[in-house]
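As a starting point, one isolated chain is supplied in structure tokens, in the form predicted alone.
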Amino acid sequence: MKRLDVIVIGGGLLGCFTARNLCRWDLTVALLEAREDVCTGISRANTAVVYPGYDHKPGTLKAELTLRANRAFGMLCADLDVPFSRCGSLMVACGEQGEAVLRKKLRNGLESGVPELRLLKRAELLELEPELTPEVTLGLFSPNAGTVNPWALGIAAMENAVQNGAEFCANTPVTAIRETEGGYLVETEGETFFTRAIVNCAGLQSVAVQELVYPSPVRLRITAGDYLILDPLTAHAPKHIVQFEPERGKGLTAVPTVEGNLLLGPSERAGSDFGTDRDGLDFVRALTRKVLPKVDLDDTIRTFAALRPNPERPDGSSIKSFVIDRPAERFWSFLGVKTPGLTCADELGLYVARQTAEALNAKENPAFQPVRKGIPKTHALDFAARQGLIAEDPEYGNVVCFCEDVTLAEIRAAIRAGANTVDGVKRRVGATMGRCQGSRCRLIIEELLREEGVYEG
């Protein structure tokens, strides 16, 4: 039997930062996961938005992370080389209600002190960001808001946390919790493990994996949205992030990615998977007409849908906060958390790494190392630099995505740091995501994976 000191459920990027910031303290930890790759649950799909803190209560935990997480984002992101645009936002009303809405969140932010913060009217949008509606009549500029893709953040954490000594468990699902003296025994499908700690981030089934030994105090309502993510040459496209502020229900948000694609979502409606909703998938269009009308939608190459973990009281009332429970000293869930989760995703996993770190009276790890360096992108590279990467191993000059400019040698890494599908070939470098979505690279992908000693199935 494996004996830790800390087993971290789940491997999304709740998962992943806590185990990495577990690491910070001399610590025996392990990430269990119960699928295949890290970061295929929620955080497989989401607005990919670092928030600037004006959404929030001021004074509320969710404020004050929001706000320090958005501060470190650059530095966080330039530890673990992944890319990060600091590209600003707009959030923009067209009429009386909306920019009531914008006036509340400029007085929250001013409060919890975001910095920079401004109402602009209607000509200051227009000439910020002509691509809008003439009919906006304010908007809320945040030059601090930005955008980051999800799934390079959450494998950059997880390969950290491993460099740093933390074990990575792939299709490694909890089958039973056991409170024994001095811990945790927890069964798997494969072996049971020794834990003195747990820390819950198990997403859409954080409620059912503390219910394997403690009761919940919330409940999840599952909802789902969708998005349509369009070619990164699309003209007319925004340079900010524009969020729509409508007089009633749900809102547009247009996201200019660190890839260059445009997304647009999400619609908000009832849902427990990832599969697309036709209705939902109109509803973003016709906002988009709505609020960016010189946008080609036609220019669209992928639809997909997310899924959101709504925590709600016995009584199914809404709550807003993080919910953090700890039911015993040494067991931790996160409950449903959603919007700003992928913000605050490293200040949540330390602010509870602390909290384990001293229920298991442990000390500081003088070796903890938070750089970690990613698979070059050749694409990124001028021509000097991708002649060198070719003349030390060839097959960075063998493009095999054509689409997203990526080679052979790239996928070739991203199998042997951990992909074991294409989509954990496209989460790591990025082959699959272009104009023709793997219709040309797909099976030479799956070769590469059957080559490197992985099946796919």
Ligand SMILES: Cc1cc2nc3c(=O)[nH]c(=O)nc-3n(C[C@H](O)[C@H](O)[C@H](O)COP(=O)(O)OP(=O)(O)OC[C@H]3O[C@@H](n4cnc5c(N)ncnc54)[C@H](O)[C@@H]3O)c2cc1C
The other form holds:
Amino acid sequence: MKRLDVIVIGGGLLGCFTARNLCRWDLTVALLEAREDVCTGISRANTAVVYPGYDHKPGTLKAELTLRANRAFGMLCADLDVPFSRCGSLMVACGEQGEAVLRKKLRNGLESGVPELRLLKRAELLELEPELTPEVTLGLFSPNAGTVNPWALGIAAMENAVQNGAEFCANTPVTAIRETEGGYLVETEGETFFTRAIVNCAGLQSVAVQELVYPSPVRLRITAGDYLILDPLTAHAPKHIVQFEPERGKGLTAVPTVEGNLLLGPSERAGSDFGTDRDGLDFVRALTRKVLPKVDLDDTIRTFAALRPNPERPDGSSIKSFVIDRPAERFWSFLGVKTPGLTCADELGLYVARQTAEALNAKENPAFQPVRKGIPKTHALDFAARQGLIAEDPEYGNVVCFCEDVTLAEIRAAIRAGANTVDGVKRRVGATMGRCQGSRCRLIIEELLREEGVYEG
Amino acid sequence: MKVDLLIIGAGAAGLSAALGAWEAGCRSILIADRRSHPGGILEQCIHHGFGADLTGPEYAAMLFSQIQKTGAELRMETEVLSISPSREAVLSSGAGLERVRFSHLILAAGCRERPLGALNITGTRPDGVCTAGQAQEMMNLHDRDPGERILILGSGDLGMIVARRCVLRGKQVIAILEQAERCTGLAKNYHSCVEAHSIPLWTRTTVTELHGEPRLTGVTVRELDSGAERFVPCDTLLLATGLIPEQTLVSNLGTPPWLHLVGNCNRVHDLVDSAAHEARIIGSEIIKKA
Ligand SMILES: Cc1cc2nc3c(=O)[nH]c(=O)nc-3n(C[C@H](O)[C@H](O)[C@H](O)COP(=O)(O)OP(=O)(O)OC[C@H]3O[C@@H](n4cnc5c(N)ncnc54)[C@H](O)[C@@H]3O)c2cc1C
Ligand SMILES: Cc1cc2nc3c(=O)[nH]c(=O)nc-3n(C[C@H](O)[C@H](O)[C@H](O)COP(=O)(O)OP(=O)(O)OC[C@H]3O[C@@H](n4cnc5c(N)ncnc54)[C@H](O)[C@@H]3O)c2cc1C
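So the form predicted alone is up there; where is the form predicted in complex with this ligand?
What follows is the whole complex; the chain from before opens it.
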């Protein structure tokens, strides 16, 4: 039986970053993921915003971690070789009700120490973001908000963990957990592991996983939301993240993504699978027409749905804070972490990793290497650098995904780095994400998966 | 490198434009195409009906043999990455990057198919949903089947031709769905594909929702006149819902006098002869005017 110090259950953003941070100590770590790849759960579909931290009550863990995470995000992404765009955000209001919310957020933010926050009047707003509806009356501008691709980030964290000695096991759902002398027996469909400690990062299933061995203080009410993605060539896309209807939660968020698309969403509705819903999409479209009236929704190239785990107390009341439960000395659970879980993934991972290391009396790992190199992105390079890559490997000269300019060499590298489906390739190098949605390169990628021995037949 | 005429795309239109320009006296022509064989979309159209009832590959071979008699240079497996307003293109191939300066540019880049995300279809995003052209490529160039029980959305020429191909490969085509009152493709294709193979054509219907994960298990079909919806089990949905001229490469250039669009990237042509004819004339006129 394999023996480990820590098993992390679930390869979403939180699991990947928990595993990464556990490697800062002298611990043997395995990350067990039920599905074929990381980031196929909540982390596959979200708003991709790195929040500045004014949304939360000052003094709470959420406020503190978000602020710290935002400040460190550029560094984190540089270490992990993940594109990050600090494009800034504008939360806008059309009328007094919304303005009151903005003023409250500003006060929150100032009290928490969010830097460079300020309110902008209509004229200043329209100067900064001419695509906004002229109906706007006030905006809260935060130059430090940004956006990152959630899969790119999760994959980078997982690879960094593996590079530091952690083991990643895909297709390994945990089916049972039993307490035993000095730790736990963790059963999966294949083998049984012994581990001294467990961090449960099972996202939508986190309560179910905790209940394999302990009762849960919360239950998760799952809701869904819909998004649209527009072609990078669409005219009138905003340059900043635009958030609207602050009086009703976050309402609509429009994000100019690192890939250059415009992301719009989410709606809020009942639902328990990743299928999209007509009313939900219509809600997003209607809000977009209102806030960004010039955006042409016919430029939509993809729609998708997200699932939200809403933690609730047994009496049904909802919980705003992160629920990090520790039902036993050596067992931690992230129970339904929603926004800003992407922003805070590294901070949350470190938070629990530190407690785990203390509980296990682990020494620091002096060899920990925080820097991970990703697959070179040909399209981001200048002429000389791209020429240099082709000289090393001619496959960098063959473009396979024309929409996103992804080469054969990148796709092969993605497969060799663990992509075992076309989606896995997409999450690693962006192929099939563009305006034709893979209708011209999917078959070539499938052939490559065969050639590399991943697909059979 | 510097050429008088750079042509992007070696499909029927690009090759024809080169012929037109050569005949008009142009002696410095470079054609670049990302594919490994000239002919563009013709390569996967193995049915008859091109020009004098040739197959697509036969038609392509005919054009290619004419090009070989000219001095136009053909570079395959070469992607044109970008075009700058100062009339310079960047080409990429296994041999490296190359800057090519040109006096005239003909874009003959063909068209792309409208993807699922652009349609108003909700639900899951399962395997088993792809564009009709992709299915055609799968069957005709890779000898693989898109699925067993197939619905086809859109009754244009592509939808009908692919439906027939599926039937010939022993697959069940449950129906072709069409939102209009009648089939939107050419009558000859309606007779040779739909009628000849008794493929059901459901007019005034569309697909509103997909079901199943990871593989498609069925779709919600809506009768547009009554609004009635019903579940139709299937494992494959092919989208033949429209072709979009591929102009991405020049989308930021405006309309400079040196830029010319021919073939399907100018407007979608039903018949190859029409695309080829248009391109040949434009190729020749550019040179005569210059
Ligand atoms: C609609 C929406 C929008 C959001 N927008 C933002 C945003 O803009 N900015 C931001 O900061 N945050 C945002 N978030 C929050 C962020 O997306 C989440 O906090 C984060 O993705 C949570 O990741 P996770 O690792 O907890 O869950 P998941 O990504 O779901 O990962 C859990 C993993 O556990 C695996 N698993 C489950 N059961 C088992 C088992 N028995 N054995 C092994 N593995 C198992 C699953 O397969 C899955 O891969 C948003 C969230 C939602 C829902
Ligand atoms: C399924 C189908 C069935 C048809 N059936 C018939 C029929 O029966 N009879 C008939 O007469 N007509 C038919 N047609 C119509 C006819 O085949 C087409 O109109 C014609 O072939 C289009 O030629 P084209 O050169 O414009 O485009 P394409 O053939 O698409 O050529 C475009 C070329 O440009 C290349 N390219 C694009 N961008 C770049 C870049 N950036 N760098 C390098 N290369 C690039 C592509 O690789 C491609 O080779 C059919 C069409 C289809 C799709």
